[in-house]
Structures are given as C-alpha cells and as structure tokens.
Amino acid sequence: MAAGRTRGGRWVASLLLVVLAAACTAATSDGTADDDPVPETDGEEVAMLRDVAPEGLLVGSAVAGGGHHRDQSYPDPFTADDAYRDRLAAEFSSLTPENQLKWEFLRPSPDEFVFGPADAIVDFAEQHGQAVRGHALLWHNQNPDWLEQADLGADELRGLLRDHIATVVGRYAGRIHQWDVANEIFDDRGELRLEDNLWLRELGPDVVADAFRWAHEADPGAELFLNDYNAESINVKSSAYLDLIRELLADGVPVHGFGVQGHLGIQWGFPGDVEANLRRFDGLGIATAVTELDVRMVLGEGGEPTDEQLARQADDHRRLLEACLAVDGCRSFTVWGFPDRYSWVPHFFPEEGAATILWDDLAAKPAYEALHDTLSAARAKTGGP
C-alpha cells in the first residue's frame, strides 16, 4: 500500500492525541488549575471557533513571533500579550509557530539551536488541548546567512539537512502532529526552484524525497506535507504538485498531505475551483489542509477598510472554508494569525493590510463571523451539539 493511504488512521491517532491533551489540561506546571479566561458577552460565555467546528476538523492559527515581529516596537506577542494568549487558548484547536521553527530563527549558527520559543508553544498547546503543525523544514526563504553563504560540498550539505530534520522532528516526536516538510518548492510557472532554493540547487530534486524519508524516520506518527501559496486553484503550480506527489507515492515516499496556504487578496477575485482542486489530491489518498489563510486588501488614505472590502474578505473566508468542509480529507483549517497589528502583510506589502479575522482590540470582523457561522452550520448538519 502506498504511504499516503494511511490518512484515516493517522488522523484518528492525531485527534486522539488532541483529546488526550485536553484531558490533561486541568493542571499547569505548578499543579494548579488552568484558569485562562474565556471571552464573554453580557456575562455569557461565547462559543469559540473550536467549539462550533464539526467533529474531526482542527481550526488553527499561526502563533506570532520571530520574523518581522523582531523589528517591531512591540514585544514578542506570545510571551508579552496576555489577551492574545488567552484568545489563542480559547479560540483554536491547532497552533502553527509562525517563524519559531524556521531555520533563520531556530538555528542562528551551525552549532546552535534555539528551541525555547517553539518549546513554549508546544507546551502551551498541550496545556490547552491543541494540536501543533510544524513549519517548515526545507524552504528557500528565511535561511540564516551562515547557511546560504556556507562553502559546503554536497555530502556535507546533505548531512547538515539530515541532521537538522532528525534533531528538530525528533525533538517533537509525538507532540507535533503535522510537518510542512517541503515548502514552496515550485514557482508560479510550475517549475522547481532550482536556482533560488539552496537545497534543490546544490542537492538536486531528489532531496525532497530524502527530506520526507528523514522526517518519517524521526517521527513515524507525524503527517508530512508539501505546502505552497497560489496552489488553491487548478493551475500549473498545483498540477506540478499533483504530478510530484504521484511520483513520490509510487516510489514509497511517505507523503501524507498537501497544504494550500490561502494567502488571498480581494483585488484578485476568489479562486472558484478550490474544492475541485482539493478533490484531486484527496483522490491520491492523502490529506489536504488550508494552512495559512489571510485575505488582504489595498487600503486607501487613512488605512481603514471599507464595508464593501470587509464583506468581500468575509466571503472569501467563507468560500475557502466551505471548500475544505466539502472534501473528506481536509481536516485542518488554519488562519495566518490575528489581529491585524501582528500580521505579516503590511510589512511586505505596505499599501495592503487588514488581512486577519480580528480587529486590534480582538473584536470580531465580518470574516470571523463568516467562519463562525459556516462552522456552526456544518456542525449542525453533521448532528453535532
């Protein structure tokens, strides 16, 4: 049987880990009950996204930190913003370290791993009954200068990557349920990034299969994903991934899923064939996931979105979630952070922003309400409470 055909059993195991973690939530490190506040309205407890999601669907968020956050005037959001942490705990059933597991942050020198921030996120997730997605092991971006400029032969570079994957995945074996093993390895023409991806350039395309095998050796229970942006539609990029995954599965490579990131913009229109695209990967017997959803917009003078823009943003969130819910193997749906002040978008696209589902005071945007209503309807349809 091809490696990707174990999806159902793997998800049962992953969800069992989440349930077990939830059962252990009652004690914190000092043995006292965990009393993180749950947001209330008029004295009544509000149902969070994780509460209204249909059974079997993990609803996640990226955990802000590292990357562009280190250049901002605010302190580290995860460790310094209590309201943010409370909302992370209450709202989501899955967390993804935004930058804390990327090479640039995690490995500032050849002999140094900075695991503390990622450890804290994994500990936090376990305390609150949440799963964790690991992001990312092999990527062309956010590599440290010492790595990009290293004068290493192919054997040395290959050994470095293998050791990195074994060390990182092995450290979190049984605690991180999914990994983005290879991230953004195709460009928008459907061509492998043989020039700007260090690993592909120096070690050749076969390193992708090697990375999956090494990650599987380090944690046989983790689901291993390919992940990319602009792959939500049926297009040359997503088709390149479809062909690659077919080849990898035929060679017995342990590929278990494909993630469509979902970095959308209302100015481009919604990719209307998302469900059909996800079904193509589902037909291979692998899991699918929405891994990094945000919907940005061009902001006018004053930097505030219009009601029309917010309605368009809400509709894009609803439609992407509906596409995921329509496909049996799409069991993980992650927004790429909240609130807007912690979003990566305006720091890379200065004229754009307002991309997340919550305002800076953590009040709900129409996009949040669209997700909440869509999840609630799906739960009711499947007979959930």
Ligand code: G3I
Contents of the next structure:
Amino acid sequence: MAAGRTRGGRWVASLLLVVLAAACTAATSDGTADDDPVPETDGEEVAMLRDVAPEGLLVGSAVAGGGHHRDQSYPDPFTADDAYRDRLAAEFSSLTPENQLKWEFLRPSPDEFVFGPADAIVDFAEQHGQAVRGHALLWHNQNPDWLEQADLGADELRGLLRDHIATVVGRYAGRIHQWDVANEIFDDRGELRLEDNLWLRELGPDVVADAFRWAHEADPGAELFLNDYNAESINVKSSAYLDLIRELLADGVPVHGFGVQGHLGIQWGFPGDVEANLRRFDGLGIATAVTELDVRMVLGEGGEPTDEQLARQADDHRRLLEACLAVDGCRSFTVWGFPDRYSWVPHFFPEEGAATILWDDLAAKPAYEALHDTLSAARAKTGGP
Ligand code: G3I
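Now the other one: the form predicted together with the ligand, given that the block above is the form predicted alone.
What follows is the entire complex, opening with the chain shown before.
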C-alpha cells in the first residue's frame, strides 16, 4: 500500500460518499440527464471540496480527455469511467476541458469543428451545477499540423483566428463563463513568444488585443483571461504579464483576468510570494485564478511517493490555496485533473508523477485533505451559501 493511504478518516468517508453518490446517480456515458450525485449529508466529514468552499470560490478540475490520454491503454476517461464521472460531478463546482477545446482537438481539418466532447462536458456541468472554464483560444502549442504548416497570408490567418474565436466562444455564450483567450504567450524570460507562437510570429503582438476583442464580441458576458505557468510568483514572466495587461486595459481591451496555472514540483520549493503577486493583478482591477494546479515529484524505485513527499505536496496545495483565498479577486481554484493515473505528468516527465490530489482508487491523498481543511477553515471564517 502506498505511503499515507491509511491516514485519517476523511478519505474513507469520501470514498463512502462516492459510493453513495454512485448509487444515487444515474450517470450516463454520453453526458445526458444525471440526478444530483451529492446525497444529503449531516456532517462536514463527508462533504466534498465544493461543499466546504467559502461562498464565491469555485473549486475546479480539468476534465480528462484528448492530448496525452489518446496514447494510453485506458478508454476516454470522461465518457468511459463512471466512477471518475461521479467524482467529477460530486467534488467540483467548475470544470475545464483539458484538451477538448484546443485547436488540435476541435479542428482536425480546416473546415471541420469537432464539438461533441466539449458539448458533452458543458451539458454535464450544467446538469451538476458547475461552471466551465474554456481553454484555450490563442496558444503556441497543440495547434493542428494543417494550421502550423499552412502557407497563408496574414489576412487569411487573421480571418481564421477571428472566425475560430467567434464560432467557439459564440457557441458556448452564456455557458462558458471564463476563457483563457491567450495562453502562455511569454517565455520564462518574460519575452513574447514571437518565434514559436504562430499567431504572434505571423500577425504580430497586436493580435493578442484583437483576440480579446473578438472573444468579447462573441460573448460579452464571459470573463477573458491570460494564463501561464511559472507565473505564480513575482518574477520577470509575471511582471511581463502585469505590464502587458496594464497596457491592454489602458487601450480599452476587454481583459478580465490573469490565471496562474500552478504546475509545481516539490523539488523546486514553493513559490513564496504568490499572494503578493496575485495582489498586483488584483490592483489592476482584474480577477485572478489558479487554473491548473498539480504538484509533481521525482519518484524512486517502485514509483511510490514517500510520506515526506506527500506532506510537501500537501503543503504546496495548502499554501497556493491560502494565497488565492487571501486575494479578493481570486474566485476560481482548479486542479489539473485526477487521479494520478490520468495525469499528464508521467507522460512528459517519465521520472516524475503522483502529482494529483487523489490516488488511483480515488481515495484522498494528504494534498486533498489539505485543500479540504483549508477550504473548511475559510468557510467557517467567511461563511458559505
Ligand atoms: O501531437 C502529437 C502527435 O503528433 C504524436 O504522435 C503523439 C505521440 O505521443 O503526441 C502528440 O502530442 C500530444 C499532445 O497532447 C497533443 O495531443 C502529447 O504527446 C501529449 O503529451 C499532449 O498532452 C497535453 C499537453 O497539454 C500538451 O501540451 C496534456 O494532455 C494536457 O494535460 C496538457 O495541458 C497543458 C495545458 O493545456 C496548458 N498548461 C500546461 C498543461 C500541462 O502541460
């Protein structure tokens, strides 16, 4: 048995709730009509993360599918794994399609839009009273080959992006409340990705402002974000975003938020000044969010984390959540999927893993307990619905 699995009673209670939830859920594999999967409970011990979150804070997860999942031996998690679906419905108040709204997934060919999987996630979210974050419209990664290799003039390429944003954002107007309009546009030196980002390279930096304007036209009610990794603390990258957003706002561009992804690793130490960093963006009058949290670690022989590693992972989760809770405009806190077997991490970093908050059998890890305790404490202080 993995280290830490026998600690505490909450995960046993959580498992019990999942079983109960499964029993009273008519979850279907096509995303249609489920009943409320969260049974009535009297005590906090069996409450899920969404239940213990303070009022106004969404607690979310990425929805597994596409991307690295396509290379794995398991079937599509969202449509085929009922226990996963039940937990997704019960535990979280916000969902982010992990890959299903990216260009590569949506646009296998120039004239084709594959909306089925994203539609199913949005329907599922509505059935379970969940918000949806849309990810991502303008990015250097996961663009289809036909797009990256197309020999188009600037006008045509610009038209393609404009049309894509109008079509995709317009389709989910009023249903997807936040969009990562521009994702990872700066590198770690705080330089715009003018080489590897197709849009910036071919259309120039002004395309970022245009993308926000087009998204706003398509859904004036949606909150429009920039989003990046290694931008949790005060550093050249987050400062580049601060400067850019200040300029965009001064030009009247509809930018509403900045997302720090939160792909952390215990080997690097916690980025200590997250709260101060988020406050800088709060000071511009925009929202902030933690959009893709996971905390990976280097695993030894046997691939099991140690108690010490799990404690460090829990601590990083707690500290990132505390930073978000301390900042008024941080109202959305999302983990990048669960359980560990569905994580993108081992696919990218073969020596690393155990990055999510749940074990493969959906039992709670210490990181889950840390989030639960921290949310409960915040709710006790500030109240809940
Ligand atoms: O496109 C290639 C294909 O040509 C090749 O045959 C195949 C072989 O493995 O790989 C394909 O690329 C895969 C890609 O998804 C596109 O489907 C990668 O292997 C696969 O690792 C990749 O995974 C996704 C990754 O984004 C791509 O960057 C993950 O599922 C997804 O969780 C991850 O999510 C990103 C966020 O969107 C943005 N922030 C960072 C986060 C983690 O990387």
